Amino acid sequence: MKIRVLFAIYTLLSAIGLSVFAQNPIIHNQYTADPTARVFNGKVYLYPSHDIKTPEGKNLRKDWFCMADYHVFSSENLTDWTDHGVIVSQNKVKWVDSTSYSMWAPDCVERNGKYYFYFPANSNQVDANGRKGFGIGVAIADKPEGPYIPQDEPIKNVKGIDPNVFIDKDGQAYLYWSQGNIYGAKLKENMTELDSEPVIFQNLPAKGLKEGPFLFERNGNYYLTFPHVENKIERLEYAMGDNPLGPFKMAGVVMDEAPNGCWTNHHSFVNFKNQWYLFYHQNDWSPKFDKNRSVRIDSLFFNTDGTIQKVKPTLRGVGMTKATDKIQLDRYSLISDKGATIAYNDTLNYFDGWKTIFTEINSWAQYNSVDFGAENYKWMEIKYFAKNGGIVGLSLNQLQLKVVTKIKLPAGTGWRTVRVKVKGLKTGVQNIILSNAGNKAVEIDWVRFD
């Protein structure tokens, strides 16, 4: 009941443009998966799928993916995200089976001032073989956040999931999708019809599920990237070629299998302000059920030969955090080997986030890229739990734990929030380190400065 009430509140807030402050995972007001990130008008727009809990009485599998609609989010800094609400839902598209809850991984591109949103769903139409199956539809808008108007019919001659659209430098658009294999075809100028026969990409792994293609170009290289089950769960792999329709040659792994065992991964690449980023998902907000997933971001780098450096998932993610925002120390950049651990605040409500637990003296956690601006802050607010009291050390920029301030925390039987005076802070962007400066266990939810 508690989670259902929270979702109702989040839905209401989304309708009025809820802002969420993010580190990994970046969206805090709902489950999000299969992220496609695009840069439009100087902002990053995120088009994910929307996992939900399986509704009661719908004759649906309880152990499977359940998706009824799509939201769009935007950000100017990759940290503060605005939820613009629902843009397409299964009960408002003529060709979609509105009982199937199968609105899987989408994409969106801009052409000639119009925005084209591509989405897969189970069709309510029967084909020549008497089967319904997945189709790929298009919804069109004048703005990246919508409103979007779905076309009455799916794209002809396309059966599958996970649409991805790439527009080459010469203006030719291509559609990619998966259904056992990975397919590609040219799109007509209207962006809603194929302009060539689909091709099946060869020289990709023959064994194990592969899906979710995302194609991009950099320095004349075309990268066909996709999730693939090499062992038991998906990892992100890629192939390279010199043409949008191949041939492609396998080049390596972008991201290994998720350490938390999430069966799927799905991704996109985006270049924003001259830095490349990888958007992907894991099941942070749902550790016991990996069909409810959440979007993450990490920085991406290339080698001099154009190959991709493997990305290691981080909790810190990307972007600056304002000193006045709640700094979630548990989304650390670095952490000591002993005496510092991360745990959920509430295992009955995972959306309540995490806490950092210090059990040994001098155990520490470092959080990078806190923006103190030009202000000379002298106060810190901290939410903590210390049954027997404790002492927390605050350091800047170095792991030698040169403590600039020691903070004495009074004992208490529950979580407390106190405002304490601190010294030694600096202006500009700093890395902060909090450590256990005493010999008693301390738990920290967040800190912020004023």
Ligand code: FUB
Second form
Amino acid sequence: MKIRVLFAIYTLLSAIGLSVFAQNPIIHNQYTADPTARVFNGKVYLYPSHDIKTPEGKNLRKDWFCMADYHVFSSENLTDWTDHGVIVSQNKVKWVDSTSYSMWAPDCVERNGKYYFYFPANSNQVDANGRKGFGIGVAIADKPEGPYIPQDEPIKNVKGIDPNVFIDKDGQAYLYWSQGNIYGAKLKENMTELDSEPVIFQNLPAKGLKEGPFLFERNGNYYLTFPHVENKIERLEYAMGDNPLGPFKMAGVVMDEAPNGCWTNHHSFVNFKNQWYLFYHQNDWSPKFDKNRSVRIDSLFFNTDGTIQKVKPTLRGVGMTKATDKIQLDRYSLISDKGATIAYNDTLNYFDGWKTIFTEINSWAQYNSVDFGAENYKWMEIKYFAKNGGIVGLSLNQLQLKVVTKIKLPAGTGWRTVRVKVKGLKTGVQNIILSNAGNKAVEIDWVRFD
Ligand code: FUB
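So the form predicted alone is up there; where is the form predicted together with beta-L-arabinofuranose (FUB)?
What follows is the whole complex; the chain from before opens it.
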């Protein structure tokens, strides 16, 4: 009965757009890319691009980015994300070519209680050189989730993509964007017009594409961060300076190229509750087409001299997972070298997620930061596949595989979900380890506790 009630709550939450999932990638109901995260009113708001599959019957490249609108998402804990729906769409902006599907990387900032959403798109207007090209527009709202009213014209004197806005401590706002080079200029108080001639930042890598600038300040250092193709695909790099318009000096790499070869990366930095996070993207939901991307988050740390420690992408991501939520073990924190792998559940529907496959005895996967709260849970629900039956061990907080409970899983020809009594669970935040305590292969989709 309790399970049925939980399922009903889950279905209701999904219907109103609340995704009760953690881990990387963080958004599960659509492709998302180019994430700009901002903290407004104590919550994190995520403004990504919205990749879609190229619609049939349009005069569009099949192998390219395709984006018609933007959604905004919010979270209080970086784990549960609410999709607030579409905020700006290509067919509702006067200056945008509504057949171009070119709504690329956006940004959003707050000033004096108004929210300014900046987005690039192909213009329907021909410029002085007879070209349409990318312009950058602004849409304005009273709340972070909108409704947003787009301006009728793009920002004058700006041609390019990937807008980013920084407001310095003295109140001066700056716009950054890219088009081959990375540009910056002051913005007027109205946030919709330039207040200086654009400058092209010097001393950045001369060879290889640079795009996606994201500027932030910490302890008097200004960090100009950007994706750059040093080798074959993009990696995240940064330069430092003591002024929002430079000069900047190259300082290093924030994140190496994606191991799976995703051609782009695009990012933002955010400090939430005294921890820095890097939002970035890979193409987890679309392993064979890297223009359908998905947003991820990992923690980020600075060295004492202000330089940035390189971020290694993880599957576990950030945030606490409630013990009662589905814990996707395949988003592990650590995994044994031998006998444990992950694979997609359904290669015809990648959004169905992944499974953990144990093929050898004592192979294991560890999932950190599961919040058991103050409850003394006694049951574990597990979705598994074990053709010949199997035995799974559950351990807490250490890697020596001190199994607190062994669970016998009946044989079956397909996926099965069982709820079994478990011993040795503790209250508070725990790292859990599931291992193969038998000598038969076992696949696990998720576990949860009650
Ligand atoms: O999403 C389209 C483009 O790909 C962005 O504008 C770039 O930064 C790259 O991520």
